[in-house]
Amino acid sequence: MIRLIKSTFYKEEETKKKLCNFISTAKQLSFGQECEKFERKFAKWQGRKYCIFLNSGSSANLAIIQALLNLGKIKKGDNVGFSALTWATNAMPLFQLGLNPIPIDIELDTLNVSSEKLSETLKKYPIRMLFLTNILGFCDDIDKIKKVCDQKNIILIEDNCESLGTIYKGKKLGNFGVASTFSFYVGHHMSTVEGGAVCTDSDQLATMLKLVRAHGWDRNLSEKRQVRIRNKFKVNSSFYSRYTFYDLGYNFRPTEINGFIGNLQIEYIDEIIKKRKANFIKIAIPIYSKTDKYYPIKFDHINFLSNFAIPVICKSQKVRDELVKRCDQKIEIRPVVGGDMTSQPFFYKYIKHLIFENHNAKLVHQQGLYLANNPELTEQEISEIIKIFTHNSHNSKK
């Protein structure tokens, strides 16, 4: 069986040895210096001013929405657009925090929201914020999406959990919006077992995210920012200052274990994403070009494709079902991310007065799947994948 992932981390044996030594000698395993060191390293790698490290990508999604609410950038009842094809915990915070979720359909050839799809949605629904998912390492014309958002005063946030390292028009995905979220869950581009982050260049937003991450208190702020917030709220006693809660928050803190792993794994990230790109080219081009049973995926507009998993969108459910049978006990496959969110049971449980038509997202939900792209794939495994996915290639394109 060719698994979606093979190891907990890249270079797992070496990482585990170092981790065992760290745990046995560390004086502190709760949030501390290793986490803060990772924040600095990841912010520098991503090319943003701040990284706020959290315990998961899903927590990062919830934290950024809560932070924007706390700051008054958005308010309960606002319409928030989001990519219809995404992961559940991209959409769920919108429900949980009292916003009106507006799904936006994707383009079939990029699997992502385009500026055209966004503009079509804006004709029906004015939105205050767009939570855009960069699916599987791909994107559409996100530069034009940003222009639309700037013109319409829409806050653009990117869910970049599956596109770590992808570069479009000279800029890394995750750097187009006001902020972006990342996941370091096992199987993602870089693993800290559990972990996530928000990156931003905004001092104000970064400060609020640190409050949101830790109960609404100020312990992880710089001394200068602690003095400022304590003076604002007239908290003069050191006895009370450590237990003063300034705004709505959660406990989304990662541990020093996550931070230590992150500091090891970030040294390999460039190597990891280069291997993912190479695997994608070796596998996807033969699959997409040798048969007309699948919809083509466009990626030639992307400078550097850091692919998370290889999508295959079949032209009928029959083709998809046959493919699932051929992969059984041979190749681990899954639906494309979480599929169309409006096709998930939770969605219309909480939205009863609107019906959304997301034809492309629904097609991907019903006729799509994805397969492994991990940096440990062997040439033999790659050949086996191509063989299974191009079966009956006498039906191929002429």
Ligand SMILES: Cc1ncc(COP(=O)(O)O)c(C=O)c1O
Given for the second form:
Amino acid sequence: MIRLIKSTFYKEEETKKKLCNFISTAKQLSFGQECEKFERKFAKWQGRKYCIFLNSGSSANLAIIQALLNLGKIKKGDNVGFSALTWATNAMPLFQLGLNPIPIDIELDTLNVSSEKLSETLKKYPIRMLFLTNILGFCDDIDKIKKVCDQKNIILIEDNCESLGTIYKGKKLGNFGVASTFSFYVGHHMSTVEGGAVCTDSDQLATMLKLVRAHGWDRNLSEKRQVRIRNKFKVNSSFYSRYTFYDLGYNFRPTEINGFIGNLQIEYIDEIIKKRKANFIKIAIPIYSKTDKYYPIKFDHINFLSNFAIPVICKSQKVRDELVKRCDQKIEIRPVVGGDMTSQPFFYKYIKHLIFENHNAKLVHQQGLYLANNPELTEQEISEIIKIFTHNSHNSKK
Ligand SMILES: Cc1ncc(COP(=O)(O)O)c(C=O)c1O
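Let's see the other form, the form predicted together with this ligand, since the form predicted on its own is already up.
Expanding to the full complex; the earlier chain stays at the top.
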């Protein structure tokens, strides 16, 4: 069986040995220096001023929305656009925090929202914020999406949990919006077992995210910022300052264990994404080009493609179902991320009255699947994947 995830870490043995040694000698395992070191390293690698390290990508999504609410940048009841094809915990924070979720359909050839789809949606629904997902390492014209957002005063936030390392028009995905979220879950590009982050260049947002991450208190702010916030709220006593809660927060802190692993794994990140890119080229090009049973996916507009799974969108449900059978016990497969969000029970439980036309997201939901792209795939496994996905295609291209 060719598994989606082969190991917990890149260079698993060596990483686990170092981890055992760290745990047995560390004085502190709750949030501390290792986490802060990882934040500096990741922010530098991503090319952002700040990284706020959290315990998952889902927490990162909830934290950024809460931070924007706390700062008054968005308010309850605002329309917020999001990619109809995404992961559930991209859309869920919008429901949980009282916003009005507006799904935006994707383009079939890039699997992502385009500036055109955004503009079509804006004709019907004005939005205050766009929570854009960069799906599976791909993107559409995100530079134009940003322009539309700038013109219309829409806050652009990227959910980059699936596209760490992709470069479009010379810029890393995750650097187009005001802030972007990341996941370091074991199946994603880089693993801290569980983990996530928000990156931003905004001092104000970074400060609020640190409050949101830990109880709404000021414990992890710089001394200068602590003085400022304590003066603002007239907290003069060092006794009460320890337990003063300034705004709405959670406990989304990662541990030193996650931080330590992050510091080890980030040293391999360029190697990991290069291997995944090479796998993608070896697998996807023959699969996409040898048969016309699948919709083509465009990626030649992307400078560097970085994904952790390879999507295949069949031209009919029958072809997809046959493929699912053919993969049984041989290749581990999944639906394309969370599929069309409006088809998910949590969505129609809460949004009953509105009808959205997410034709392409629905098609991907009904006719798509994805398979592994992990850095440990062997040449033999790659050949096996290609064989199964191009098998016996009576309508093969020459
Ligand atoms: C687009 C997207 N956003 C958010 C998440 C949530 O990340 P996590 O699993 O770290 O909570 C995922 C997870 O797969 C995802 O694909």
